[in-house]
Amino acid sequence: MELAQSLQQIQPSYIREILSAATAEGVISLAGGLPDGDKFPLALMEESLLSLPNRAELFQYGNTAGYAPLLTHFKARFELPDTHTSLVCTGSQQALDLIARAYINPSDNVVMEAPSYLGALQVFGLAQANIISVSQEADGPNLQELEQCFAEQKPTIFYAVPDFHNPTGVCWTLSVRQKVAALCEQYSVTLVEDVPYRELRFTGEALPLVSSFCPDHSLVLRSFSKIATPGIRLGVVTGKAESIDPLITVKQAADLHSSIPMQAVLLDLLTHDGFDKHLSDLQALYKSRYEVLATQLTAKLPKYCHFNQVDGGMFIWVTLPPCDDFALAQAAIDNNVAVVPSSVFYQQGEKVTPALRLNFTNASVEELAIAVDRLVAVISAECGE
């Protein structure tokens, strides 16, 4: 049987693949974006796991949209408005995949930051779109570029990761929010404004969603992978219910309806005493991982390396002199610590800035100083100047 044309265009996520080299006895993984395994709140959730036996009616057929209870529970703790409703998908990365079902046609124009989420690049070149990117600067994407791109090419959506932006960290400023909201509004686009890792902010004060300043030319996905558990699939997309609705039927033709009893048991987390402390002791962890892997960059990285600082997220970013990424990741395999080059978070045929994501969140801090060792001996190698 052959292959559909759209799907003969796409890559293997090179992330997925790499996890089974990184995961290999002696190698320090700071390639996948995972939390930590140990970190799960699974005594938080025990007596909800234990429960369900005794609540039979979980495991029937439930509605598309989601548990009734965790709707009207994401109702109060997202502040949505009146208008504003929520879907609950199978993972944020389903809620990606529903809208580009229900909104984009072939050579649709979606526009992305350069360099940008795989998942999402992967999504959107499934659905045939026309992917238009902007370059990212240290406060957000280029605004003037921004604005000559919704002017020129009409895109039907802006697809962005305003709050520690996989891969490359960057937080949005202010005023990057207010003037990204102002040109989506001024122009008909939607925004979609992923945020699975806002909860991970670890230094100074949260911003507002860029939604916030949109309402109405906004979806916002969220994720529970990163603050729960990555295994309990779930995620959220809230909305006007006129740009949910055509959502959920695309969810009803693709699998009915995410998982009723994890949703039941996310409810039971999301509103249980420990939670908050969780969360707090969660960004404490990775702070003091960042930290550990933030001061050994900087005292062991070759001078024609760099990176910037982040306040939360998982990851920080390397930027490299003129060189082959994907030799230099491979050859870090060789020396037992996986990465994952910037190569990957770039549509193909388009220039890429040499650099690699370093993920802190999944190894401890006397790992990260044998991988920071063992990466730079790789740099100095392949890189030296």
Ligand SMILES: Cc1ncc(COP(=O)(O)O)c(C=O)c1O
Second form
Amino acid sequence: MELAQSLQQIQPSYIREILSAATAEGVISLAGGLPDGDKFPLALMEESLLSLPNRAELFQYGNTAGYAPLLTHFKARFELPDTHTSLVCTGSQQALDLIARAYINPSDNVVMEAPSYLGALQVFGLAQANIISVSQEADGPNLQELEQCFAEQKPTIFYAVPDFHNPTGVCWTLSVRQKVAALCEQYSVTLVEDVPYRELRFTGEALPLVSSFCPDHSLVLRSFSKIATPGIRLGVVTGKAESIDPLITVKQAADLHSSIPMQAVLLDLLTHDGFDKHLSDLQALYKSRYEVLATQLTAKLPKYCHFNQVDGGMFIWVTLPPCDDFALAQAAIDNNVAVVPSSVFYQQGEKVTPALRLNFTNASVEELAIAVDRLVAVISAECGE
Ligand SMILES: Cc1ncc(COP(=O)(O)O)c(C=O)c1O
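Alternate state requested, the form predicted in complex with this ligand (shown: the form predicted on its own):
Zooming out: every chain and molecule, the one shown earlier first.
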């Protein structure tokens, strides 16, 4: 059977190859976007999980929009206005897919910062959207480019990760947030604000969601993968009811609904007395790992490499001099450290900034220090002392 044209354009996922090499014995992996499995809040979930056999009603078919008590909780938790509602999804990744299916026709313009989240590139690529990149700067997207793009290309969607971007870790400033929201309103572009790392801030105060400045021109995607566990596959998309309703129709066709027992367990977790402490412990742990990685990189990286300081999230982005970033990542694996080369975060044919994405949430501080030594040896060998 011949592959659909939409799939023929999708490149095989290099990241999958890296991740499989990264699990080889002796390799320290800074490649995945994995939370620390030892810190999953399983003890907080235990009572709820053990109660499931006595809650048979949860195992019946349920509503596509989600488990009603969880939807009620989201309304209060996210302070949604009466005009807005939630749709529970099988991870926030599914929300992206539903949005593309509901709102994107082939050749429609979708704007993203470059580099971009690989999963979003894949979803909008499969939808055969015309993906337009705007450059990302230290405080968010280049606003001049963004406005020009909105004015001239009339995109349907601006997809963005304003809190601790994947892959760069960039967090938009307040003023950029306000300006982007104003542009979305002015040019009637829907902002798809994807915030899986928002609650992983370990330094400074949270900034308002960009969508809080343009609530009627936005959809917000939240994930429970990083603050609970990825395996429960739960995320949520919120927005105006009239924008969410078409997503419910598409989800009905896709999988009827996400697991109701898991939604009930998630609700019990989010309302558990110990959940806030779990979150602050996680932030403190990731902060300590980030600080070790940043300190080691500052001390040991050659002068021609640079990296951004981050206040949260999971990633550090190390820029390199002109080089073959794939070859460098391969050489790193050969030296028992796995990282992701920047090219995978760009569309094919796009100008790539040579760089590496380093994850700091899944390795111990001892491993992080060894990983830096191994990485620096490879960079020095490939790019010079
Ligand atoms: C920016 C971004 N969006 C969405 C996702 C998907 O998250 P989920 O596990 O909720 O599907 C990820 C996962 O790493 C991500 O980095």
